[in-house]
Amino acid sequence: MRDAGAQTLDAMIDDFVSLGERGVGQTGSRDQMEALLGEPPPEMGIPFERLLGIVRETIVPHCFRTTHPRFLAFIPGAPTFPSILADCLASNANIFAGVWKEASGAAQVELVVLDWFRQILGYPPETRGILTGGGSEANLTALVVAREKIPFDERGKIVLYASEHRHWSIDRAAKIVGLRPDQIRPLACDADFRVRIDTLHEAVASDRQAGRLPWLVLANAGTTNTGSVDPLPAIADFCKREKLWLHVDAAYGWPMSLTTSGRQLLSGIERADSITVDPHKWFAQPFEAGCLLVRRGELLTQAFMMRPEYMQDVVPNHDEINFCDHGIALTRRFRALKIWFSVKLLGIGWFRRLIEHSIALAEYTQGLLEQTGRFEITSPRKLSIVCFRYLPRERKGEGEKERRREKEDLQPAIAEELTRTGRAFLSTTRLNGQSTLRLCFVSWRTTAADVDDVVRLLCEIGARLD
């Protein structure tokens, strides 16, 4: 075991150290994948070692590293070393974090980083949470909270307000809890894709109107397309007149809130009845870890505490929490330790630097874009998120039509051009109805080197292609 140990540990550290010098990862054919690693169940193992170099050699390297520093896609995740060493002794321990009988010393470690959450957010001593597997079910968990106090023959006319750039969880959850498609009301946006809120009182006004029953408005702190975030006050100030469920999805954007020009721009979070925040994300955690938190903590257990017979030697005192009571899991892992254990080793102090540090690459990396003059800048800098697209040469008696078809087809081509080069990994989205490339900062590992070797790469790639 020590000698097994030791090896793996070996491994983990080479891994971590000297991860930036190799490729960002690389994709196998379903073909490929099946004559490397399909087989029947064997009847005897093999060696450790051998075991270990075929995780090492064969699986590792065919999946995109989202902790690479040059891995710019989607919203990445980068862990410090002792989150990863945390989770280790939490899968070593194997603890049942549902109950306090069962696990009172993970369930305070739970209260004490949901605490930690609640404070740098300013949300109320009365908050209650729980942590999920990650932002989509937190999502899903706020929306049967919400849901608990609607009565069962009024269900089918609630309608649902949120962004047309809101997160796709929302509206996988809305399917989960019930909600037809019609019961999902999507919101235009302004030129910063913000929530435009005169698009919010037309909806829920028009739907009052007919009978329907305006019920919650999702809010973004922090799009994954742009990183936009919603016109927070102005919402909650119309939620509290119009008497409606106000949900915050910060799952990217909530760690802001520990730098001062973050808590002004997240202003009005603090109002919401229920926010999701993701640790996976911006937080520097392992996945997985998201987290949902609810402004009137009892309501959790009203919507999930369920006591059957085999459940009635855990029943809690009144100051005692079961997490298997807020949320959707009986058997839950012990996922704050690794939370809990990485702020205590390092400090709030890292994390807020690690912020500052992603918005500055995010700012560097619009100026060298816009030096370049290849560029078009489709989204300015908005948290550590930058949208932009490779402008095509012009060619003589080409029209506008042509132009704009080729300047479509050109960014997922550069995307996918880059991704092969095993560089680095960026992905595309769709703004105002147009293809456009875009880069996300979330990792303590980029470097400004890391932003030059990409930029340079996308010119390259784009003249290349053009």
Ligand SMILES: Cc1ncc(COP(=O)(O)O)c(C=O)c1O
The other form holds:
Amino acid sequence: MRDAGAQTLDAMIDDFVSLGERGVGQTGSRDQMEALLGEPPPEMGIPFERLLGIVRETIVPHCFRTTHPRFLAFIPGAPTFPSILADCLASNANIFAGVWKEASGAAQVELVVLDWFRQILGYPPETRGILTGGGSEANLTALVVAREKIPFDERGKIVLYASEHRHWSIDRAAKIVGLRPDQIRPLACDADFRVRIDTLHEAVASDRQAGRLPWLVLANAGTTNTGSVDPLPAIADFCKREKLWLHVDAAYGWPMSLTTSGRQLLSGIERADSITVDPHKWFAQPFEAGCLLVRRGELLTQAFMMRPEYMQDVVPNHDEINFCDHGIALTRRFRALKIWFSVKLLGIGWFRRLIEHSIALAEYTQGLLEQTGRFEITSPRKLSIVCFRYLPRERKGEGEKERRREKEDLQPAIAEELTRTGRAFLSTTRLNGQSTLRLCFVSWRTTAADVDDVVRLLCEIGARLD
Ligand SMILES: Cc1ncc(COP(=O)(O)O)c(C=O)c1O
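Got the form predicted alone; any chance of the form predicted in complex with the ligand too?
Below, the chain from earlier opens the complete complex, with every other chain and molecule after it.
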């Protein structure tokens, strides 16, 4: 065990330390991967060293590394080493974080971590929550809680309102809780990709008139596309007036609350009925770590608590929490440990500096892109995301339509070509119906030199493909 453990730890440290010097990763086709790894269950085992070799040389290299300093696609994740170690400790102890009596230490640590998040967001003391596998599970959990008080025979009439830029986990959660597609009302956004409050007013009024039951407003505190924050105070006022549940999806943007300017930007979030926050995005935790906070905490147990006879020995005392009563899973890993451990070791100031660092990098990127004169900014920096398009050269005799098509095709082609170099990984999205490049910064590893490199590559590849 000591020998195998030492080899594993060495491999982990090598990987962690040298990651930035290597490529971002590569992908294999299904056929290639099948040829490398497919096999029936082996009757006999193989030596540990060989197995570790397969992990290091075959499996990991065929994955893009979200932890890499130049992985700037989607919303990446870049954990710190203390949180990785703590996750290993949690696996080793295999603590069952579902019920208090079986793991009061783990439950208390989860309570502490949830209370830290509550304080960061300025939420009231009666808040309760749960750590989940991610933002998708947190959003689903929120919808289940919010729906609990709606009588069964009215559930076919309820309507959910959300920005056209919502994360699709909301649509999937709505589907799981039994909503039809016509029970989701997508709302148009302004030029900054923030939901337009007038469209919310109109949609709710027209649904009431049609005899439907306006139910829940989903507001974004950091959209996945652009990092936009919906007008939370105005939405909170409206929800209060109309008695609608306000759920804020802050999966990405929530750690902004650690900074003074971020706290202002997210002001109004503290009035939400529930909030999704994802520590495995911009809070440097290994996957999986999501979280849901619910203002009237008792609603969580009302939605999820069951008391089967085989659990009669582990019914908690009134001031203790069985976290299986707060969500979907009974058997849960001890997710809180990695968060608690890394915050205790590094201090919350480290996380605040991470947020400031990411914002500064995104600002620097935008300035650099503008300086080159080769790009148009399609969404100026919001939180730590910048969106932009490479501008193809004007060609003689070229019509407006052809130029638009060229521009349209060029953006994903540039992203693909850049990814093929292994130097960086970025993704595209669509804004106002047009393809756009996008960079998202959440990593403590990424530096201004990485940005210089990426912008230079974008210029070179853009010119070549153009
Ligand atoms: C705003 C937002 N909400 C929810 C999610 C889903 O979170 P997860 O991938 O942790 O399930 C994401 C993921 O990127 C997101 O950006």
